[in-house]
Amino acid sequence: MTDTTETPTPKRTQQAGSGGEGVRPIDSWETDFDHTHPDYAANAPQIWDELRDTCPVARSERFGGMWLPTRHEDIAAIAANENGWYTSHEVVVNQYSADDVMPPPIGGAPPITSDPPFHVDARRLLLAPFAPKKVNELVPFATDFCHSLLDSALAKAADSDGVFDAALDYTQAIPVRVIAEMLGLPAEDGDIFRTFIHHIVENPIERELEEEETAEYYLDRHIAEHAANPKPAGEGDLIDHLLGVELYGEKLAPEHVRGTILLLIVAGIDTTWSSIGSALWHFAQNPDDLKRFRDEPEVRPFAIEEFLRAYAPVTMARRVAEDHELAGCPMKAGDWMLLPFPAANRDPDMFEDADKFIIDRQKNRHGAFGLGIHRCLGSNLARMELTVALDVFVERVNEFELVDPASVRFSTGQIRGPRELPIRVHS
């Protein structure tokens, strides 16, 4: 059993904060958070088990106003969405007036930005291709891209006194590959990805991107040139399922394919990045579980979902529909809403010895891959990228530690993982 909130802290990296002008101090938790500050980034877990004690309904007016739920019952509830009182037209927290984004029913990304009853139609076309069946199909070229990975990661290690960097050599390539392999998408524009995934979720507001580097031109490019050289039906990638597929009798609109796309490349790829890179990071500070884990493989199931329990990487967002009040908070319609999933797994009303990693947890029903209708159609691919890179990490990597705790750096905004991990490998 793993304390997880002993761990050593993550250095505190300067970036843009919600004003866009640099970082700006938080006064207070309770009044002031921002998701994007780097001191929330390094500190997260404490954050929301102090909230949660203190003031389980935290409120900041940064970004236009917004609010924080810590608890397993709210964070529920409002992803239940039973009472209409949210809208999950938006999910990242921008500057932007609402006006602005792609108007419903559709929204910028679905069907994670759409609302019923068209949100139900538009997540059923994706459910075939992330069925099971399909995924298993990745498991030989995953694991093939994991040990490539490992390869070279190993030689670099070789030359420097056994030091590598797991997130930026290993955890951070291998969604992106296999994303890339799904949707048809050039291998080498891993690092054209990453920078969606920086401007859109970690730091949206960090400048103005010319035309030619946002995602929109990017995809309009290549959806072009597959509506310009169809394949039969059944033997496309996913792109050309989106373009083949009707929604009531009607092939889908351009900024439908666009935005689903848009959401396969940051929801399958940072998301998993982040699940695999906390795992390495909790094995180099705890030998004992990764021995367990290397050891004892009918363990590793439990190990898998406890990973995405203790670690889970994403906080959703929701605009407030309509005015109301929660835990005696008066939620006004237009304020911002995140589901910080990653508490709501952490909260001791949910779950015995919460704040702690048990490898064999038996009882695990946690929320890591959301709550409510928006639960991640996408869970059967990320749950096997993680099971391909733990289980091919430890075949080839005996003992690792951390070089310095300090020197590892986590990402800031609504999804929470190493971005740089460096450790030392042992023979």
Second form
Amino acid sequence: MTDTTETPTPKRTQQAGSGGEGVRPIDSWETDFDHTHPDYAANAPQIWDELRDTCPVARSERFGGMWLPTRHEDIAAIAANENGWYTSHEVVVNQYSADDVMPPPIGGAPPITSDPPFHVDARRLLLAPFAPKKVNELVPFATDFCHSLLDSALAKAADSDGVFDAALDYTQAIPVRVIAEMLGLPAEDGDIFRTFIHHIVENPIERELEEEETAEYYLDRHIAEHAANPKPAGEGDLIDHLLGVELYGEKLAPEHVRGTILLLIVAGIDTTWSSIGSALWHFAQNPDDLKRFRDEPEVRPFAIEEFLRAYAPVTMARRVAEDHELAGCPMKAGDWMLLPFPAANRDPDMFEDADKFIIDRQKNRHGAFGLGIHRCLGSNLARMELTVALDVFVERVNEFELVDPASVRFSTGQIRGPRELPIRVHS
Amino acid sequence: MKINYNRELCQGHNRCYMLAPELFDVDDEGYAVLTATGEIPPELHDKARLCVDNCPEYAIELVD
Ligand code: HEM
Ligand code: SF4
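If the one shown is the form predicted alone, what is the structure of the form predicted together with its partner chain?
Now the complete complex, all chains and molecules, led by this one.
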């Protein structure tokens, strides 16, 4: 038997970063969409589903001109980029033109900002540390850490009528701790990482930063420390690894090392945080799914993939590199092209009952981690963290519910997930 | 039934290895390695179909 539930929508949203003010009202989603608008955060799945029927490649003049495809077919073709019509040089839509440390095809944060042929070489340097068997060595570490978070959260709940914030007290901390461990950066620097992410992903231009506040300053200090204290072969962390590897017979340029470390911090935290949080948000509202997940271990691997499909957190972006036509619309060089993998994951031409959450979905070619050459390098790590976080949560917490659906806050922008998630637990 | 695995299309999503370690292994870079290169025993047919149905890159097919 199969449980099906409509995927619900959040009640309250706020623009990440700027506190919700200042985004111009939307005229029409077909010609004036804005992925940073609170209405988009609140209703994105419905907006995609409508656009797919009425205007499968939507347009907006905002941010200098951008496009939003919603069909799986188009999104997969753009990601595949067979004709070289798109560049990954910038993957987060922004207002200012990037003042890059590294010109194309390398870009500021290789390999995500790199295009072929350089991309594949920069990416290969990172494949081994993120391969499944390597990543699974971190399961005990992640498990212990999740337990320690719940020790504190449940102690807090005991004093406050069973209430704690699953996003702030649990899901947020997990990817931060794990990537700090992998990179060999201090465990207590999570707030620093979040500040970098805030500046890069959520709200690029607030004000000029002081030099000591910048990611470059922080990372250069830690890279220099690593370089001064080399470790024996096989015992190093990811920063040691990047300092040791060679590309085209030479050590990596310092900007490459720094850009990649920053990428690993930025790409892995809000994304995984969102994904674990969305799963808990779903469980809080669907006790039958929670029960099946708890009671039927054989369902769990399917449930993990269904969470990734139904609540895919990441929309990437490209720039159009060459004029061409897509679905009859004129793409012009320089236009932004959003790649909403979450919309592709809801295309009824690709998935049966695409708008339903089916916990043991058997046929699930979801693209939550992207499709094609930029497939999420951290996907094995993200899947491991999601699995461990949910396993530990259902082991420690019996039943739980939302304190109030209206007090859940979802992020806006290209990464979608609950940023505040107050729940009440019953032991 | 046999499995056709196309390394050129594989992007290392690792869905196959997770669903059917009896049929696929994974190399040090995270790409799939087809271990069941011969005739697939009947008790593993369902698992082979699952691999096909969950590979996002269409890198796996079944042949008679
Ligand atoms: C649930 C969590 C995650 C989701 C949904 C996710 C999603 C994605 C997506 C959709 C892409 C494709 C980018 C594109 O086509 O331009 C991507 C790329 C990438 N992700 Fe993730 N990600 C997650 C977690 C992580 C983690 C934990 C890390 C590592 C610490 C990571 C590192 C990367 C890197 C390095 C790339 C660039 C790969 C390349 O350009 O070759 N991600 N991710
Ligand atoms: S599921 Fe497909 S893309 Fe992923 S490792 Fe297996 S064959 Fe490769």
